[in-house]
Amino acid sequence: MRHADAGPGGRPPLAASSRSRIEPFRAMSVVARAGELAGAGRDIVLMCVGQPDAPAPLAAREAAARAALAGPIGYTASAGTPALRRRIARHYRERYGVEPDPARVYVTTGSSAGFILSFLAAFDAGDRVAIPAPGYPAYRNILRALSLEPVEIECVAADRWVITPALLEAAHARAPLAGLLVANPNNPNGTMLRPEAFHALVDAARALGIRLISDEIYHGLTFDMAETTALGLDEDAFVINSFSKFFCMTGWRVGWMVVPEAMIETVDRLQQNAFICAPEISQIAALAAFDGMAELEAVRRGYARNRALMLARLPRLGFGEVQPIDGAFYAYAEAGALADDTARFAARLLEEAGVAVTPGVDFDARRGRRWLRFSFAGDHGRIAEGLDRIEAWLGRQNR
């Protein structure tokens, strides 16, 4: 038996398991850390999170509060009502021409369970998944408390900080992989796989055996390229989305999955056990987010806006490389000639200027010290103000 250290009365308390022993999402701990500020009374501009500060749309709403005066809100199928999961059939051929049989639909709670979901369902323990570096910092957190081994491929600005079939060929070389997970606008940087590059990369996965998990979670937010879905592309893939990024209701916690036809029966058997069901309210108003599109697309035109102010002023501030931002809400910007520990700077950024931005350790453990993420998700003012605060913050540290 696993024993920490002696607690009170010099009783010894059980351990955590070593699968829990997980790296902290530090977003969060910048969130938290700026909530704590706010509630003190100081104006904090947020620059961390990745958050639309836009509400559902209007028909999600109304729907959500009929649904709730008009009786119990309780659970649904496992796999969503068949009325959202038609619906989001009908989304694919609408945007990509090509349409899943409702079947393979799974509604989730949030992308977060479709990634658990799929990780469970397409690999044993032991297996190593492929993810790329900068990416999402719960990929590899999420892999390793399922005892699956996340294999970081660095991405280079030689290949637009992208995955290439020959960085999956060599990492496959070294040592066999089981899976591939590809997020396309990627997070932090927003950067996407040209639509011929994403093909290439599904072909080469699939001659190599290894499963393709496509994050399509910013989808519908691009600005100078077009999305490429991986349905249609491989059977096997599992494609996860949801309707917290594009369709503004992080809060919600609803998304969906497209699953192989291989794999309904296993999904279903694990949604049942770990999840239940998403839950029914945020299924009803996620069915009528589909009726608010010209208002989403109307969010998706500030946040071009917003990028556009990012691209301009970054650089003047003084940051080196942004990455691509092809989609998506966020500027990865290059530090080093500001900081040697883009943690300290940003703690000493909230602190000093209130501004909260994230550190790119969170999302490159080797190279991130000298990355920021800035999420230009919020009010256009709102963006512009922490970015004038950041310039007199700067400006005071070089007198």
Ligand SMILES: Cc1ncc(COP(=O)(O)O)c(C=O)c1O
Contents of the next structure:
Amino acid sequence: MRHADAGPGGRPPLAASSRSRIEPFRAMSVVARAGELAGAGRDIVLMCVGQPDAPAPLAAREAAARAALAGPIGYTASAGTPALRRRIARHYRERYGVEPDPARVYVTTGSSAGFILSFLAAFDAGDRVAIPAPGYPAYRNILRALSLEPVEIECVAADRWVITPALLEAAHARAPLAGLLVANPNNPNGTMLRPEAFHALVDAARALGIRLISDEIYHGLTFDMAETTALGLDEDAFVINSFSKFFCMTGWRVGWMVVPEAMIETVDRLQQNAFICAPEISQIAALAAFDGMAELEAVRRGYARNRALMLARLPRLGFGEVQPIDGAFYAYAEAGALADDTARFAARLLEEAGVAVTPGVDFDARRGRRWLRFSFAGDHGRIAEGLDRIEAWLGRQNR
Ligand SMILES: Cc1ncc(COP(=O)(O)O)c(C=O)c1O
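Right, the form predicted on its own is done; let's see the coordinates for the form predicted in complex with the ligand.
Full assembly next; the chain just shown is listed first.
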């Protein structure tokens, strides 16, 4: 019984835990409001959600449909089906020329579960874990909910918006860090560490005894820069990935980790108890998704086209710096000349122009009020339409 007025004797409500008092993911409230407006008949251009509008590869959908019709869908081994784990290991050989022992490959319920498992496996309550700002808000919020301390490292233009060894060393000198979590490409900006910069950062973390968690969820979606996996660079690193983005399978909730050899048994115990296993039907689909590479490459080429459009038009609309879009499907643009507070700007843009974008405060609590994130994972024509609407709306403001 959690309500005062419902309980005998008017007992005050039992409080939520203090660890659960984390920030909401504000992008989701933009999505919710966009949904309400669309439900009321408004045509809304969605540039707020970080998900492909393409479906999973056909082979994945067919495999899942066959399995659903053929018989029960059940639990699998906690680590995932042997066939999928072997196929993921082979994927590393094909893409990066380094093949992990499939025993180290751990199938998870999206990379989101991978974070929880790796944080629980590697850190104790109170440990400090460095994350980038700007960065994906769930890092900071899940770390907090697990009684860990996120240490935001503010990236700057002079360093090309990435964490450098010097920034890491300075944060560690202030108070020791137990972990470092980097996404490469990063969300919300798509910015990557160049291969040599990534190597240097991995080496710096190793030298300081800091555990690396490498979020490689946007691998496969890069434009001009080579992508580097942490696999093979640091045997203590957790390498996290997902079928959500490159494989266009957000809703299937399936991802994977390559865990350090010494952590296999630890992660197994955690997954057995916390999640049992990732959904079997999604694992079946994920295995078949590897046969859809040509389709997925065509989707990536679509993003490259969208990226070129964003880079051409954002400056003309009055946006300032756009952080380097080396990969993923986001443009993170400085909007100081257009707005004092991008949360209010984004709310008005949605209501008045019917374009949904995400304010920067989700990604960078201190500096985000001047920035906006655009997702260009959608259809090219719709993105062009969104940019046209923004241009017309800004024109009306200036009249
Ligand atoms: C950088 C990053 N990591 C992880 C995730 C979580 O993805 P999933 O749990 O669908 O694998 C996201 C989702 O947007 C993301 O942007």
